[in-house]
Amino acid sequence: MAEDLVLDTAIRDWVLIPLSVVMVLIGVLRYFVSKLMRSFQVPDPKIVKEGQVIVRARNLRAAANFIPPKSFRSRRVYFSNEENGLLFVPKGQAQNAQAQMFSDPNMAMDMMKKNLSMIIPQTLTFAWVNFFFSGFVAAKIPFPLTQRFRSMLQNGIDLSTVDVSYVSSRSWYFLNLFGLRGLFSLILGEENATDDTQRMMQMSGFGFDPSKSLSAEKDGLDIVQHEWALPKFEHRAEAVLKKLVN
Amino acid sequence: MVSETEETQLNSLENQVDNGGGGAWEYLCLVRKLKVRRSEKVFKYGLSILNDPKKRSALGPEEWTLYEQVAIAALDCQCLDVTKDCIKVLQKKFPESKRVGRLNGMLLEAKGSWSEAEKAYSSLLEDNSLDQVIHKRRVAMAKAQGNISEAIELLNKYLEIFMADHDAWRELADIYVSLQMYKQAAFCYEELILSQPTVPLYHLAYADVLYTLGGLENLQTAKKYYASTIDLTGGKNTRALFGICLCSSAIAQVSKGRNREDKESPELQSLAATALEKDYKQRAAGKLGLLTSALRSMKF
């Protein structure tokens, strides 16, 4: 079964580079589109309230041994105070956040937009490729494959002895899909439309989950031991000035 | 802040503008990107980019950016016809922008009808509440009125919100130190030195307000605030090396009679004298017998 199958030329001609090239002109039209239909967010302004109070309190938590313990402790008192801390969130808001993004008409459009523009040109390429480049071995994996990738790689050749590592044009229509991610941050720059590996990690994730960075940051700064800095700093301003007069 | 190393390019940049050496454009980029107010300059020399149409068709799309620099310059200089003019090209490109409108109001407030830029801030408010610039620009307009309370008041507010803002933080930690809230003031600064622990500004400011504060804690604690300060400067701040000597001499004065904890630096009084005394020898040498005779009343 190791035998080399020799390729057309006019494969690689003909297919892999036609599909790449149409596939980085379709990301970059849809950058564009995106782009038009980008509608203005207007803020929310808890949730831009929690951000700074998230950096305020990393602040105090890094530069803890810096102020005097006094300030240090009614400083911590203000974050993480049961009534009216600003840390402190009871637990039955935790779960707000989901719902409040499905129920907000404004974010749910947003999102099914961006949805959208994801999926149609996927599915369309996707089945551009299945009819025009089916029913052919397109490229070889330069590494051995187990047989589990047979379905997966080799969809439209029905042969059940060929070498799994000889492909399909649809596995090359995948490796696309997800390498040519960086080619587009170089092109488009930051923040492109294209980023679809990005977002389906997103849509896993929810985006900003405010009440759970919360409490992070309280339990952090609750385990933060206040050590001052300060007399340490005399004695270095003493070896300085030493240096300085002799 | 602006970095050293920023510092000297800007200074570099703008001496070789200023013996005609070109690269004003270069100036002008840098002055915007580090957010320092040179408004003389800016607008001399944006101006003249301006007025050229040669040299305004090579900037392109900057030339708005460029237009909308140029009025706030000339805000600054009071030249408020130049400010009328740039408004009116800006609004003629950009119809419907929170950026012209913004830059009416600042035009208002410049000729001095407060409650019409008050009504445009707010009108401009009401569109979106969280446009950070606005609210400073209020609490500006509120500062130049002479309305303290109110300033302090807006201010409290924007901070309620963005506090994490350290420019905000100084700007109310300026406004209490002239009103004497020192209690205030050090609060703030604490802030300061909790978003940015290696600016010595904020340590030498804060050992400044608990000096002012006295009781024997706060001078003590000023002591080793104006040694970090020190140590930070690597012994260049002539201001920290004084007060550190004026600390040791009111904690001498304050704790006559009970007793002295054995201090942990004995030495950093007399070295900071030193130091102080060194530093005058090289610089302003005529000063120095004021200086010897000022530092032995003090005895320490």
Contents of the next structure:
Amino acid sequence: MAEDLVLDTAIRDWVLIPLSVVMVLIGVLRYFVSKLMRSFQVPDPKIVKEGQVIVRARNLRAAANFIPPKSFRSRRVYFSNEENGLLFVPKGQAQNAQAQMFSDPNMAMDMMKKNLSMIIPQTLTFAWVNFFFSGFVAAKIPFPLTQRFRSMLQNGIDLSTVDVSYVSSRSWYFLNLFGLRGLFSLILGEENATDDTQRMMQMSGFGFDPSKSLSAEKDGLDIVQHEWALPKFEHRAEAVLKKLVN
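Mind sharing the form predicted alone? What's above is the form predicted in complex with the partner chain.
Shown below: the chain alone.
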């Protein structure tokens, strides 16, 4: 049977609160350090142009039924014809996004800086927490949990008799590491550089491939079934007025 523990207030004052404050300060410091290390990159005009073409094609698909059929067909030919359409990409001109990323030294250097700004603070902070705060029961969750959460919430405590709702100091570190995204969004704004989960996903991904996006947008525009909605507006308005009157 799980035992109920009485947590000392000194653990709250000297373990729980300092650990939370340090994690917040480290996150803010990492944001400004990564901002200083970030180099300014001039955007490629070709990539910007292709992105604008994709946005225009999406707007055409979204508002296709609000223009006459002849106008829609001419715009679709302008975007997706096989000779000089803006969305048509010849097979020999398709770019490899992975090779393009590794061929740019500035992009590789920025990626290395981002990885270092994430790995070094995490390693030092985990070593500090493991040395000073290892083995403490820092907090208790105010609702019951199943045994599956024991390995996540009681990292560093090898006692099966302790209730699962108790949180160890090491687990509290990991909860702060991955759970402070909302707080950093309030403090630093939505476009902050302290989201570790998003950065880990970026580490495994590669650059933007415009040729695939252009081809996908071309296929989506080709299958659009145009149905002009303006001639039916009078009938819709009449039906709405009849419902209101009745």
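Everything numeric in this text was worked out from a predicted model, so none of it was measured. By rigid core we mean the largest C-alpha set that fits within 1.5 Å across both forms. Positions refer to the first chain, counted from 1.
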| item | value |
| --- | --- |
| Core-superposed C-alpha of residue 136 shifting 2 Å or more between the two forms | yes |
| Rigid core superposed: residue 149 CA moves 2 Å or more between the two forms | yes |
| C-alpha of residue 117 off by 2 Å or more between the two forms on rigid core | no |
